[in-house]
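Take a look at this single chain in C-alpha cells; it is the form predicted alone.
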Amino acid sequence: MSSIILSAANICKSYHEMNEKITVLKEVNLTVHSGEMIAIIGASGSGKSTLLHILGGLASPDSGVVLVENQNMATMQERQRCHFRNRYLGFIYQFHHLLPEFSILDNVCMPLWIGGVSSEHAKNQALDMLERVGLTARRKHRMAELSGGERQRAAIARALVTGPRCILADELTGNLDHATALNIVSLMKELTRETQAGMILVTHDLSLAAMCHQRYTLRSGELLIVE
C-alpha cells in the first residue's frame, strides 16, 4: 500500500495590492501518495506556482497545514528547514538552472555537496542518476553544449540526485517542443515509480496532464479534481 509523502490541509493564501484583498488560495486540500503523478493545471496567474511554493515550503500560507513526510517545515528554524528541504524535496523549473560553468556531472553532485555528501559519493551517485536520464555520455559536457531536452533531463537528474521524496516540477517542459516534452515526462513517471516518491507536476498541457495518476486545476482559488 502507497504511503502519504506530503498533505495539505485547508490552505489560504491572500495579497494586498492598492488597498485591495486578492485572494488566490481557497482552502486547498491535498494528498500526495508514494509513486503517484498529480497534475495542477490552470490558467495563467491561477495561483498554480503559489501553491507550488507553498507545498515545497518556498513561501508561507496565510493559513493551513503543509506537511511532507509527516513534518511540518513552518515549524523549523531556517537552517533545518533547507537541510530538509535539500533531503526531502526535488525541485524542477521551467528553466533548468544549471550552472553554465560546470559540468553536467557537476551539477548533478551540487545538492549532495551542499547535504555535505562526500566527493566520491556524490560522484558515484550523480553518475548513476545520469545513467537513468540517458546523459552518461554528455556527463563531461557543459550546458551550453546540450540539447533543450538534454538540460532538462539534467535538471531532473539533480532534482532526483539526493533520493528525495517528492518532486515539485513547475512547467518543467515549457521551453521543450511537444515531442521532448512527451517523453520528459514519461521519463518522470517512470522515475517516480521506480522510486517511489511523489510527484506534483504545475503544466498548462492538458495532454501532459494526462499522463498523470491524478489531475487537478485551479480555478478562483479553488484546487478541484477533473474527472
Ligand SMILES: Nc1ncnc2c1ncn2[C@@H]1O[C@H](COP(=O)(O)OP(=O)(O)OP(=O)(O)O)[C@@H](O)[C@H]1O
The other form holds:
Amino acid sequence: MSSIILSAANICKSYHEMNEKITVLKEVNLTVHSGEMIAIIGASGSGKSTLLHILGGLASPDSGVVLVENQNMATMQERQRCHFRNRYLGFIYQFHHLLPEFSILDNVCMPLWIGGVSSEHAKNQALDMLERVGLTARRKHRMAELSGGERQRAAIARALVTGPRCILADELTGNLDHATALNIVSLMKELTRETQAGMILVTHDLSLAAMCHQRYTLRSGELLIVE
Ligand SMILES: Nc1ncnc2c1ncn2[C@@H]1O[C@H](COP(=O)(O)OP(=O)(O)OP(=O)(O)O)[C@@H](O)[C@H]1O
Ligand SMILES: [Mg+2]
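Please give the other form, namely the form predicted together with this ligand, since only the form predicted alone has been shown so far.
Full complex below, order starting with the chain above.
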C-alpha cells in the first residue's frame, strides 16, 4: 500500500456576502496517496478552486484539518508555511503565470532560486525537467513565442522542478484543444508514476478525469466519489 501524501478531514468553508452566507464546502474528506492522480470535477461555482486553495495552504478552512506529509500548514508561521509550500507542493493554473520577460529556462529555475538553490545546480535541474516535458529546444524562448500547450508544459516543469510531493492543478488544460489536453494529462500521469508524488487535477472534462486513478465530484458542498 502506498503512503498517504495529503489528507483533508472535515473541511468546511463558507463565504459571507452582504448578510448572506454561502456554504461552499461541507465536511469534505479526501486522501491522496503517493503515485496517485485524482480528478475533481464539478459545475462552475461548486467550490473546486476553493478546495484546491485550502489543500495547498493558500486559504484557511473555517474548520477541518489538511495534512501534507503529515504536517499541518495551519499551525505554521507564514514564513515557515511559504517555505513548506515551496518545498512540498507544486501549483499549476489555467493561466500558466509564466513571467514574460524571462526565458522558459529561467522561469523553470525560479522556484529553485527562491528556495536558495545555487544557480548552477538550479540550471541543471531545470534543464533535466525541460527535457522531461519535451521543451529542451525551446529553453531560450520567451513565453510569447510558445504555443498554449508548450506554455502549460513549461508550467508543469516549473511546478515539478523542486520535486514536490503533491501537485495541485486547477484547469491546467482549460485553454487547450482536446488533443493537446489529452497529451498534457498523459504527461502528468507519467510524471506522477515516475515521481510517486500525489496529483490533484481539477477539470471540467470527463474524458480527462477518466484518465485519473480516482474521480470525485463536488456537488452542493459535498465531495463524492465517482464510481
Ligand atoms: N473570496 C470569495 N468571496 C466570496 N465568495 C467567493 C469567494 N471565492 C469564491 N466564492 C464563491 O464560492 C463559490 C465557489 O467558487 P470556486 O471559485 O471555488 O468555484 P469553482 O468550482 O472553482 O468554479 P469554476 O469552475 O468556475 O472555476 C462560488 O459561488 C463563488 O462565487
Ligand atoms: Mg475554479
